[in-house]
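Encoded as structure tokens, the following chain is the form predicted alone, with no partner shown.
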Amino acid sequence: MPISRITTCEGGPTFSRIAQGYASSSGWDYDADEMARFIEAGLDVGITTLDTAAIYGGGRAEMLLGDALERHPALRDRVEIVTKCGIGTFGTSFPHYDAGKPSIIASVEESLHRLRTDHVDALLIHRPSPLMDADEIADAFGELRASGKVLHFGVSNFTPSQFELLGSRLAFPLVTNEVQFSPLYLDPYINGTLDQCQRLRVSPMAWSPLARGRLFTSDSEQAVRVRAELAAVGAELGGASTDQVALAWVLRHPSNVVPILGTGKTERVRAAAGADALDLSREQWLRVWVASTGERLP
């Protein structure tokens, strides 16, 4: 059964409950047809939301995705493209953040060219800058929205106060905050990000929901504890795999998190989609939490 779908906020886009990420796609060694087949494999299990960024692979990630969409144009109407801007410009000697209006507009134009499309479904500011001017970003967002080049806007790695600041300048909602969240990385819960998303009824997105693979490979005490608990819960759920349980743990949070897969392997995408059907009890979820923190509940 295809995975479910979710509207990220009132008036926001509808995304698949699990998204496919392309942060490392420049290293997948796929040509346009192979990339199209990979997208199709995700669509077969209901993954329609594709997450990328201008900075990934120096633009190559967007270009590879665009090559596939150009070769197989019928795919474009079946997917939602999320891309990001605001991390410097290519060819500079000093990595920096630039969320000024000229940079945002230029980045979107370059992304549209690489993606071979006339619009993106959502544009996110990739990381907040200490020099972030909310009025300037809002002006850029408004111009892009009026032109139809970007349908929705959000942020990535923003604190709750930064999210509130930018949102206060907009006449339309920010539709997501893409943050790192996994059984090994609990900061968005601790710092109030997930509380804010739940209060505003905005679905966050989670990058590295499997902790960049450390969930399976790390020999840290935390990872060993969490791995064992995920395996135990998986057994209780009828033999679910560790990655399925970890993704289901992220999905279970009431803020309606959309986890982003990082794999380029079709078989892992198909397996991961099974997480949407898993229903962790509160006790099972909290057992994983306790395994991660290493501390009993107070």
The other form holds:
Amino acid sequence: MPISRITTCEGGPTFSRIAQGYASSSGWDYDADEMARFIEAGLDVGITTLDTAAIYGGGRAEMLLGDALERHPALRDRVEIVTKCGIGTFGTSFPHYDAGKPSIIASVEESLHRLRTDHVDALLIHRPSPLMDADEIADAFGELRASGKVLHFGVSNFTPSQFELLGSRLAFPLVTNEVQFSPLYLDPYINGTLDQCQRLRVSPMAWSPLARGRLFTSDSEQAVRVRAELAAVGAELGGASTDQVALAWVLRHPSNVVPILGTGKTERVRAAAGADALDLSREQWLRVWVASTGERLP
Amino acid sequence: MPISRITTCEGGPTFSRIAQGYASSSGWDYDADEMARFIEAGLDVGITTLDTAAIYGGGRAEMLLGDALERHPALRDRVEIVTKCGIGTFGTSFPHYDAGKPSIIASVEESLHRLRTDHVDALLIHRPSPLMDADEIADAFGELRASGKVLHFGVSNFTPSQFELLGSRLAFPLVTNEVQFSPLYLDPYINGTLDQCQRLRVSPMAWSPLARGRLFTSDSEQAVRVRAELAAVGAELGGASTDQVALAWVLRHPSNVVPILGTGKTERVRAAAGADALDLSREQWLRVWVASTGERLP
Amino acid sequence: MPISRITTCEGGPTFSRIAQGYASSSGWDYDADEMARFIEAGLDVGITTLDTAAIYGGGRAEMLLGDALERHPALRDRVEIVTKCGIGTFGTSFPHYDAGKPSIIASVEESLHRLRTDHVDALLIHRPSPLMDADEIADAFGELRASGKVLHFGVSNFTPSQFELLGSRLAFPLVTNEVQFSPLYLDPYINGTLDQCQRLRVSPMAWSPLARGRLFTSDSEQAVRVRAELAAVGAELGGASTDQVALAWVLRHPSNVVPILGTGKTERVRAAAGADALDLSREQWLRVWVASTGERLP
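Having seen the form predicted alone, can you show the form predicted in complex with a further copy of the same chain?
Expanding to the full complex; the earlier chain stays at the top.
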């Protein structure tokens, strides 16, 4: 059973409920054919949404994806590509943010060139800058939309206040806010990010939904508690693995979260896809929450 | 002079400015007649609003109130009953939250059964859950409203962001947000909760307005400072007691707060009612604030 | 080249991009003629906006300004006067807040009397009080506006939530939120204040944009780092001084910030005016940010 699909907001793109991330892909050592087979393995289980960024691997993440798409051109129409802009050195030696109009436009041109495609499905501002000018971003988005080079627009790591600011300048919706959360990182549940997504009916995307592996390897008291509880829930669900339960836990929020896998291993992608079919009870979900906070529910 | 009354929001219920709480009522050791006399004593001073919850005393708080109402049926139309749902074990051994539609409906049915009444005046979601689905809650509220089993709906312990989320799904207003505050617990003044209530013209309710008695007994530096300042203000107001001044302090906010008494002692209820007639000056109010924060005003 | 001008919001007043503050003016030891010459020196570089408050110097700041305006009446129409109300002892011995209607009206009457003018260009509520009644403030503002005694209204030190509350009660916009920020004090960039200003297209004013001199004198690690980075940026900009770079840094935010100078020294005012022409790159701005936070950008 392939994983399900959702539209991220009214008028937004349709994504697979689990996305494949390419933040670490330059370390996978895949040539173009191997990368294409990896994408195919995801497609086999229903993962069609590919999440990358101009900055990942200093451009190599997009380049490797582009190599695969060039060698296997039929793949392009079977996937949605999400990329990001706004982080770089921009001709200096200091890594910083630039979400000015020229920078956004140039970044998209470079991404399209590296990806060997004529459009991306969604472009996200990678990080909010304290200097960000919402009118300038809106102007850039409008131009990219009119040209057809970018179909949808969103943000990443924005606070509710920043999301509201940028949204106020656009004639079309921001289709996602890609933020960090996992059973070990609960901030978006508490700081209003997920409240806002649910209120606006916008799907968030979750980066590091497995806490970059800390869920499995960390010796912190929090990780030890959460790992034990995920295992217990997995057993109750008929033997689901810890990463499946962790992903199902992230998927469970009513805002229609799209967690992003970080792995480059086909077998782990296949396993992860099984999370979509798991249905945690409220009790099971909140036991993991309590294990994470270390405090009883009030 | 009976205490005054307010409508909690446009179209909302009319409550007495001070409510009687039943969180601890299973410890009062009142039989049905004694409980009825206790309610009558409140009515004598104008307290008509009774605040309880499905979870208080594991259901016994509602049961004891119902026993009194059954024995003295004329009481029902002289009071407003506020109850709450969403906390429990729900068939497990783990205390948690369930604000799903079936759970809300079932909880109200059980509350009505225990209370021996055909309706409650207001139903509150007792605690926000990180998993709460606003559409599902709205659906349950709509059904309960149509059936006449619940006249008004509100929340308890919600952040401004959660209040805005749930409110966005309803065709009628949330009539209150019942939160903790007192001269010893200032969070709602600082975190936007009272700003939101004032902006939306919704009366908050205040639980533990006397800080569960810590105001009178705690040796913390904060409590000692606040107690001294309340006593000084009481003297200036012609001999008002510390609990009267503390309640008057909570009542003083322009959002029309309804503080909830926790006591089961008739004489303390009578004394507390006197708070409604006290009029603290801004200077007196802010002296108590400064005593609580331990810092001069900026 | 005189410094530029901005309208603080749609329908709002037009201010110089840098304002002159009078918080410390009673310590300058200027007689009326000297004060007039100081104002003239500001006008020479384009500073027309004068920021004071009823409480500054216990009324003496307004009085000294009034002495200068009385002696040199032609000055009045060449400047915009911003004053503030709501802090005082109000007949007690306890410094506190009173933003009740009678207090606001009385404060403005006293300010006009001290300033020897028939109107101020903008009146700000000096500090948010936890007791503030937005309807009462709105009522006072409406009356002062109708009488022509105050042309525009704003606030100071308000949180976004408090700004939204008061704004919800007014038929005209709040024209500014005067808050503290500088390269050493970043809170408004983080807590949503500047997001809100940008979203609503309202110019904030910045008090202590040079951190009351700590930028130049403090030995804290943060100040040492920021001072070094400001100096480096100044050198890159062809020899701009540290205070010029710091002011240019504050001016750079897209919300059209109006920083307020605190100095009474003509030569420092002249130097500061040079900040308006400096154009920091995003890289330079963010290097100062990183020096202030002590952490790399995420």
